[in-house]
Every structure is written in C-alpha cells, then in structure tokens.
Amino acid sequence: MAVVGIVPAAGSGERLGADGPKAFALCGGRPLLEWSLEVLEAACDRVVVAVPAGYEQGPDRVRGGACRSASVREALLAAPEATVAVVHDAARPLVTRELVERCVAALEEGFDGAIAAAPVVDTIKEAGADRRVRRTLDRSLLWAIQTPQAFRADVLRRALDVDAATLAAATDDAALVEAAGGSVRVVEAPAENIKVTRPVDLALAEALLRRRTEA
C-alpha cells in the first residue's frame, strides 16, 4: 500500500486578507502549509502538494488547478503510485497524524472513502432564497465535513474524471466519490480541527497551537 498525502494549496487568501496565497500565510510563526505537512509527511509515503503558480520551487511540488478539486487532481497525477490518496486541505493546521491514520485505516472496512468529522452541535435549519425557513434538521444525523479525507486512489482518480464545471461546484472531494457512486463512511474528529478562513480562524488557530506546543 502506497499512501500519499494531497494538499491543495493554491487558494488566494483575499478572505484572511493575507498578503499572498492563504496557504503560506504565518499562523503560529509558520506559514500554515507547514503544519500540515509536519504531520503528513509524518503519517504519508510520499506528499504532493498544489501550490499557485509561481510557488512550485522545490520537490513534490505541483502547480495547482483552476478550483480546489481541479488542484487535488493535478496533485494525484503526479502520484501514480498511490493506491490511497489523503486529501488534507493546508489550511487546517491542527490536524494530527493520529486522525490521519485514523481515515486510512477506515478505508480497512471495504469503504472507497474516510472522511474527517465533527457532530453537529448547533440547531441547523433550512431556508430558502426569501430566508424564510423552510424546516428544521435533525441534528442527529448531521456532521460538520472536515479533512483529512483518505480515498482509494484509483476510485478518486475516476471521481475525478468529470468536467471542470462539475470539479469547481464541489466543496469537498468526498462529494465527487459519492456522486460517482463510491461509499464514504465520517470519522469522529474534534470540533478544533478548524478552517483558517478569516483572520479571526486565524487567531482561534494560534491559540489552539500554542496550547497544544505548551502542553
């Protein structure tokens, strides 16, 4: 088994408001790719990484796509050896190669794809274009979609394969393995495995990391 991490890094950061991409953005003195990277690489065979262009100096680096998807299958067709693939957004720098090997064991069970997850903890209601709520969501049933996200290599490749209308729509690459029939089971993961998205994600994720370096 060939397990390589995937990392689409190439998004702008204009919401942070970081100077360049988010992903070489400073979050604890370090930009965020390297956090995640210290753990993959830890957890991983090998790491490709999607990077804007201009950024892709250096080994295993790969010039990133036109959405997050189109990046995390630019990425994969430079591993043709991988049988699993761990896509980990670079922007969750408090991932921990324990969740890691968590997904990819999952993948154990006969299930094509092992997401990262949190249980819902809010009241979640659905509304439409008027924000006139339609009706409310059994809370039970729902999780909050994180990454790592451990997949057979060779049915993300196919999940892959679409159009790039269809790979720009998608908001994460579970979705494409469902849509292509794969089945995907969540694995629990803590509520702070957080997005860094807005500056304020950004000092929620400083804290945590000092924390957790403090400990």
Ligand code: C5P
Second form
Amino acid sequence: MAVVGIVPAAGSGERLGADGPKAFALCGGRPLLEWSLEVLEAACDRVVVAVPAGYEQGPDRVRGGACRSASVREALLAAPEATVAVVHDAARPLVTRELVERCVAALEEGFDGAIAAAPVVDTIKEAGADRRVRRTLDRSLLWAIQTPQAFRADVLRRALDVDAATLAAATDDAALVEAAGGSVRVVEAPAENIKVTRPVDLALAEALLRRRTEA
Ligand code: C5P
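Given the form predicted on its own, state the structure of the form predicted together with ligand C5P.
And the full complex, kicking off with our chain again.
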C-alpha cells in the first residue's frame, strides 16, 4: 500500500485578507501549510502539494488548477504510485496524525472513501434567495464535512476525470466520488480540526496551536 498525501494549497485566500496566498500566510509563526505538511509527512509515504503559480520550487510541488478539485487532480497526477490518497486542505492546520490514520484505516472496512466530519451542532434551515425559510433539516443525520479525506486512489482518479465545470462545482472530493457511485463513510473528527477561512479563524487556530505546543 502506497499512501500519498495530497495537499491543495493553491487558493488565493481572499476571505482571509492576507497579502499573498492563504497557505503561505503566517499562522503561529510559520506558514499555514507547514502545520498540515508536518502531520501528513509523518502519516504518509509521500506528500504532493498543489501550490499557486510561482511557488513550485522544491520536490513534490505542482502548480494547482483553477479550482480546488482541479488542484487535487494535478497533485494526484504526480503520484501514479498511490494506492491510497489522503486529501487534506492546507487551510486545516490542526489536523492530527491520529485522524489521518483513522481515515486510512476506515478504508479497510471496504469503503472507497473515509472522510473527517463533525456532527452539526447548529440547526440547519434551507432558505431561498429572498431569505424565506423553506424547511428545517433533521440535524441528527447531518455532518459538517472536513478534511482529511482518504480514498482508494484508483476510485479518486476516476472521480476526478470529469469536465472543468463539474470539478468547479464540487466543494469536496468525496462529492465527486459519491457522484461516480463510490461508497463513502464519515469519520468523527476532534472539534479542534477547524478551517482557516476568515481572520477570526486564524486567531482561533493560533490559540489552539499554542495550547497544543504548550501542553
Ligand atoms: O477556498 P477554500 O478555503 O475552500 O480552499 C480549500 C483549500 O483548497 C485551500 O487549502 C486552498 O489553498 C485550496 N485550493 C487550491 N486550488 C484552488 C483553490 C483552492 O488548491 N484553485
């Protein structure tokens, strides 16, 4: 089994308001990407990172695509030996080795994908463009989906082999695997596995990382 980490890190990070790409914004004194990279490198045989144009220096760095899943596809193309692919967003610096390993282990139950997720704690409603509520969903069945997401690499390769519009519409890779008929299960993640999107998330991630390094 060759487990390859795939890190999409080619986003612009406009919502964070950093000077450059989000993955290279400083978080707790080092680029955001490095926190995830350290964990994935410990848990995987190799890690390929999709980076923005101009950041391709070094081994296992490939230029990202126009959208997140296009970046995943580019990185996976550079890892033909992968039998298991662990996709993890650079934007989640609090990932743990244990969580990566639990996702990979869950594939052995026969699933094509095993994805980190948190039970939804808010009430979720669907509303129209006019903000009028249409319905309230059954929260007991809902999960907020995160990364890492582990897949059988051959299944992920096939799922990513779709047109640019389908790739752009996918907010995670598991959705593409599901659309291709693959089986996916959720793996409950620790509450700390937050995503850095806005400045408030960066402040929270820094506080949680400080707590971890001081523990
Ligand atoms: O924009 P969002 O926060 O959802 O991006 C999730 C991850 O996908 C980030 O780590 C970002 O760097 C990456 N990404 C990418 N290529 C793109 C867009 C986003 O690798 N074209």
